[in-house]
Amino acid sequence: MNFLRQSLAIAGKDLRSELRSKETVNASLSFALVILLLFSFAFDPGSEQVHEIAGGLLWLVFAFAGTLILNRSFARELVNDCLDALISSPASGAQLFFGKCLANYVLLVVVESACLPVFVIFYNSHWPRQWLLLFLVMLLGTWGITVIGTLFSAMTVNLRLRELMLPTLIYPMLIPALMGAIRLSTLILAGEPIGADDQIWFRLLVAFDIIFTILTLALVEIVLVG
C-alpha cells in the first residue's frame, strides 16, 4: 500500500502540474490532429485501401503524440534541480518511476481519446460497434507505450538531443505491442469479429505489458540512481 500511496502522490504532482500549464496535452494533440488531417489528404478517405490500414494510421500517431508526452516526463524536472531533489526524496526509483508512468498513461488515454472521433470523421469511418473492444485494445497499447517510453525518458534526460533519440529508442522495442494493436484495431474498425486466430494477439499484448511493466521496475533503480 505504501508503494502505491507514493505512486500516487508523484502522478498527482505530475498531473496537477500538467493541468496548470497544459503544455505538454496541447501540444501532443495539436499534433496528432495534424497527422490525422495530413493522413486525410495523403489517402482517400473513402477507399477500401483506407479501411485496410485504419488501424496502422491510427497507432501511428498515438505512437507519434505520445513521445510528445513521455519526453518531458523527467526533463520537466531538470529545472532548479527537482529531478535530483525526488531522487534523494524517501521514495524508491520504483516509485517514482510507476507514478510518472500512471500520470504518462492518464495524459496518453486523453489524447487518444481526443484522437479517435476525430479519425472516425476524417476517415468516413462508422462508429465501432466494439468500442468497448477498441478502448481495451487502446489502454492495454497504451501501457506498453508508457512503461517503455517512460523508462527511455528517464535515461535520455540529460541528453542534449532527447527529443530525437526517446523515439529512436523506444519504436523498434514497441513493435510486437505495435503489431498486436494494429492488428486488432483494424478489425475492430472494420466491423469485423476477432477470430480465435486474432486472439493471440490480445494474448501478445497483455504478456507485453506485464513483462515489461516488471522489467522496467526491477531496472529502474539502475537508471536513475546509476
Given for the second form:
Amino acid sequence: MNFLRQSLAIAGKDLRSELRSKETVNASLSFALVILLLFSFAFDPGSEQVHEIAGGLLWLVFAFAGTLILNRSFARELVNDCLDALISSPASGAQLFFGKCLANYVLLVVVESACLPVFVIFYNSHWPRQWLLLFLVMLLGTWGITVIGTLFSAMTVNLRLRELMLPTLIYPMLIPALMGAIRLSTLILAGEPIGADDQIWFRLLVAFDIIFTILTLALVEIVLVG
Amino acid sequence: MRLKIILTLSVVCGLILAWNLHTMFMKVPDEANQGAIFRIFYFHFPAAITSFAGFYLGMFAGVGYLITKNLKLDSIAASINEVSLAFATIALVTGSIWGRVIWGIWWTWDARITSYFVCWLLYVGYLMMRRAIDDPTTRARLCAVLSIFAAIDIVIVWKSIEWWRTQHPGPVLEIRGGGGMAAGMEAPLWWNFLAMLLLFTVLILIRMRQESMRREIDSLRRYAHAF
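Please supply the coordinates for the form predicted in complex with the partner chain, as a counterpart to the form predicted alone shown previously.
What follows is the entire complex, opening with the chain shown before.
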C-alpha cells in the first residue's frame, strides 16, 4: 500500500507540473499532427489501401509522439539536481520509477486519445464499432511502450545524444508489443472481427506487459542507484 | 603468457581455416540444386550460431558484473558482445548474398531474418551506449542491464515474428530434424564451426587485452591528475 502511495505522489507531482506547463503534451501532440500530415504525402490518403495499414500508421504516430514524452520524463529532473534529490528521498527506486511510469502512461494515453479522432477524420476511416476493444489495445500497447520507455529514459538521462539514444534503443525492443498492437488495431479499424487466430496477439501484448513490468521493477534500482 | 595463448590459438585457427578452404573448394562437389553458392553455408551457419551463443554469454558476463561488481567481467561482456556483433554481421551479409543467388532478392522480411536483424540492432544500440558513457562503473552497470533486456526481448521477438509466415530454409541438419547433408559435405561444416569458434575466442582475447590496457591507462591518467 505504501508502495502505491509513494508512487502516486511522484505521479501526481509529474502530472501537476505537466498540467501547469503543458510543454511535453503540446509538443507531442503537434509532432503527432505533423507525422499524420507527412503520411498523407507518402501514399494516397483516400485509397482503400489505408484500411490495410491503418493500425501500422496509428502506432507509428503513437510511438514517435510517445518518445517525446518519455524523453522528458527524467530529463526534466536534471535541472537543479532534482533527480539526485528524488533518488535520495525516502521513496525507493522502484517507487520513483513506477510513479514516473504512471504519469507517462496517463500523458501517452491522453495524446493517443486526441490523435485517434484526428486520424479517423484525416484518413476517412469509420469510427470503429469495437471502439472499446481498440481502447483496450491502446491501453495494453501503451503500457508496454511506457515501462520500457521510462526505464530507458532513466538509463539515457545523463548520456550525450540522449534524444537520439532513446528511440534507437527502445524501438527494436518494442517490436513484439508494436506488432501485436498494429495487427489488432488494423483489424478493429477495418471493422473485421478478431478471430481465434488473432487472439494470440492479445496474449502476446499481455505477456509482454507482464514480463517487462516485472523485469523493469527488478532492475530499476540498479539503474537509478547502482 | 596470455599473448602466447592468443598466438597459439591464432596459428591453430589459421591452419584449420586454410585446410577447410582447401576441402571446401577443392574436394567437396557442388550441391545438386544450389550449385557452388551452397558453400557460403559453411560460414553462414557457424557465424550465426556463434554470435547468438555469444550474445547470451555476454549477458551472463553482465549479470556476473552486477553480482560481483568486478570490472573485469564488464570488459569480458563488452568484448564478447562486440565480437558477437561482428559475427552476426557476417551471418547477415552471407545470408543476404545466398538469398540473392537462390531467391533472386537481397533481402526478405522473413521471420528468422527479421528477428536476427532486430537482434543485430539491439546490440548496435548496446555498443552505442558503451561509447556514450564515460564513467566505467556507470557504463558497466547500464550496459549489463541493457544486455539482460536485449537477451530476453530477442526470445519474444523471435517467437512473435515466427507467427508470420516464414521463408527462411527450415533446419538442414539431422540434429535439428532436417534431412541432413551428405557425409562428405557435413564434415567441413563442423570443422569450419571449430575454426570460427577459435577465431571468436582469439578476437575476444585480443579485445579483452585492449580493454585491460585501457583500464590501466585510465587509472594512470587519474593517478597523474591527482598530483
